[in-house]
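Take a look at this single chain in structure tokens; it is the form predicted on its own.
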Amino acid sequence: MNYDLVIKNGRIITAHTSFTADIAIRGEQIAAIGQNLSGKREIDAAGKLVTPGAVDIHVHLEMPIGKFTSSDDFFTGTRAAALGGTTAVVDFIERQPGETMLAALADRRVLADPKVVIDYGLHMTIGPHDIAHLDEVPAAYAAGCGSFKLYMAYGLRLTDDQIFKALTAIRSVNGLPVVHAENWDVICTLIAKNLANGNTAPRFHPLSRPAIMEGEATGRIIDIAALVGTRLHIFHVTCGETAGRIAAARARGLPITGETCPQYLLITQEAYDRPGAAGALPVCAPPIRTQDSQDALWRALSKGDLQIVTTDHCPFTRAEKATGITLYDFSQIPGGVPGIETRFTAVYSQGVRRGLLTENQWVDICCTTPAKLAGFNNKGDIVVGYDADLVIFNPEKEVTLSAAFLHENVDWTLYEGMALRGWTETTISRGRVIVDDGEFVGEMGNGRFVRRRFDD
């Protein structure tokens, strides 16, 4: 039988097994897996790894923060994602006062739909002004927002009683609550104390957001979720204190999951000591922490105490990041770092290559579990009938990361000069080759909004 596209001779890596075979694609789906398959187009993947497309369920594209907006739009951000082997992302919606959740979803899709080059979903944010509108949660869920973002920090911060109400509403539709867990009251107190003492430099950013209080906030919302009887996903875990709370909850049988990000796995807080604006570049929240915290995160991924790696990709230009330096106030630095293109390789190079993870764990952490967790029901695995989202990955290709090498729409990278081994050569999105031998050949609008939901 002849197929549209066949990937031949590659070593297929899934979350559960590894084997050499051909993969045949017809239309947008995987049609067959076997030997000696033939197609109208054939790609020889001998010596390469063939994986599911990676899934990143935590990105911020065209996101306003104060007077700035993250510098990657839905085209440049998803293009960079595709070049790094990612074939689906989940971004965010923030409902504005006076509009419904459905209107906010429609507005966000107006921005995204014409630009995305890979498939995407959206988390619906529930902030303090949304608590009076929780009756709109069922409509948002029915429209494809399978997950809902809660903050325990910033202006969107919910109090504990509001968290209880929001979690109850999300549970009623079987949605997934995802949370930014920090203790905002303690953070604000420490920021004010540091600034009053003249401690204005970026190095005081992590000192104002201590790991123990990240762990405390995580434990608190886990307990509220347990009372409500809902599952819960913890965003951007930075330390053993938080990973330990998640592990303890899971040991009690609670449906709690957690993620970490490349910046916490590759960089330590000494980066904040760099002179001038360079020290502002790593500012993100929760902050990058110590080497001990980094080691704890790798152990947690290896043991399964953390389930996935996302990016929290939220880039701002070097000039925008320097704002807090010129104002002598580290708390005014726009928080966020780029990473949407580097995640898949970073976890392979620094995880698998160093013996901290197996190849199957790499795929599970970056592809399979993120897809399942977020409700991408036909993605994240290599199975007949699934979307033909696939990556041909060269495990021997050596790259040196730099702003010039990467395709994110920002003039710096945290990983400048970092050497990695392994890189995506070909990315296939629903059967279409959109990265060919390292070159982007896709089109704006190729991606689709995916209505995510979970089996009741």
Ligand code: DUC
Contents of the next structure:
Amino acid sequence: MNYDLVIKNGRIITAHTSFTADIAIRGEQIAAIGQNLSGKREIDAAGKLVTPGAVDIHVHLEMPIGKFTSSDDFFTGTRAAALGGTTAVVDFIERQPGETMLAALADRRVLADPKVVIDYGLHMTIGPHDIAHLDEVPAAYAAGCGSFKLYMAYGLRLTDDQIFKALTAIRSVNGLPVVHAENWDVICTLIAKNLANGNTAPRFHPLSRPAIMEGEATGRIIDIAALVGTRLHIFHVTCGETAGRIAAARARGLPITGETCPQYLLITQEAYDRPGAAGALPVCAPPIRTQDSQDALWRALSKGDLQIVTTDHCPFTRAEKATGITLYDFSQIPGGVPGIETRFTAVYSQGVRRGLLTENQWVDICCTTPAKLAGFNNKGDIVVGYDADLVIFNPEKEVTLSAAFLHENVDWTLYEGMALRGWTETTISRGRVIVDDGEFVGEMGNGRFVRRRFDD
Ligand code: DUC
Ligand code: ZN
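Alright, leaving the form predicted on its own aside, put up the form predicted together with dihydropyrimidine-2,4(1H,3H)-dione (DUC).
Below: every chain and molecule of the assembly, starting with the one above.
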């Protein structure tokens, strides 16, 4: 009885192998994997899958965007994540004018530390005003911001020379650049043209942000990254045009990775045709696209041309989403959709159950590679000495998704009425059971800020 907690008889699924065994936890770490282990508390996982905790390296919690702030805070958002089997997330820092990167990091931690129920990291955003402050990048990296976010769209977008300078600074500390890649100039032109022609409804949102311009921006920044000699991670890939650029770069031997998100894997752009404010709900950027794009994304995940699935979780309420409708301007709809609770199940149900991915790929895509990529060096795998971040997943449990069933702090879900198979029953965060038989039993503030780095 020298272990604190033992998960017994589960089928352990890692990125590379599947086998039945017990997992013993002492304190916060995995202490043993074997047969007939016993502990002070034992959970029988017979008939269940035991996986590493899922890792979501792209979430926006209580994030101000324009006149709104995303509706999940660091408590409700990480609680919903835990209920969906996620045990680590990475959110964002945006420096205010006059603030140093370290002060901005401290500010964000003041918001997050008391509320998070799972471990978390923060990407440091480098906007146009930060280019004069790139000498702060080493301090931000040393303080645990292992990754840096660049935008090629919106007010925070960088020009190509600024991208070159930012990538060079990030490269000098061995950090990971992550990028929102879209061709902003062309998008602005198309938005203006559509609005001028009276095309104000949400269905003109995807038509103003064409797939080919996402591919173009991706190809451009990949080549700048190649010139600098840095790796690069492409956020929210929505289409074959972008996945193809990533695959071609990887074939050239370049260290480029890409992610997609459930909204692009489960929904198609007909959702923007829904009447009234319902058509505004799926507005996010880059937009949700055609069935052909969706099929290309599943193929890319299956072949390894895309490496991970994240959520880009960024919820706004129905009323906030409706503003673009009342203003007759789709470009005023706050961009972003919820998804932090449903990712692990969505990829299992729609990927593994439909035969598009193996169980090992599911774990690799949702847990192991995101952890490795983002510099969570002790997470994302089931290995003695790693953090005991684990999930007991019932592969047979059928759920019908609805806003009422989910715990995200928002009054809608993109997946209303969708039936999925497979659900998280138990979530363990550094040895503590925080979701027990589907109920949240964790505590606010028990998550920790993880200093992510790549040199050990
Ligand atoms: N896209 C969104 O739709 N919302 C948040 C940020 C982003 O890139
Ligand atoms: Zn995002």
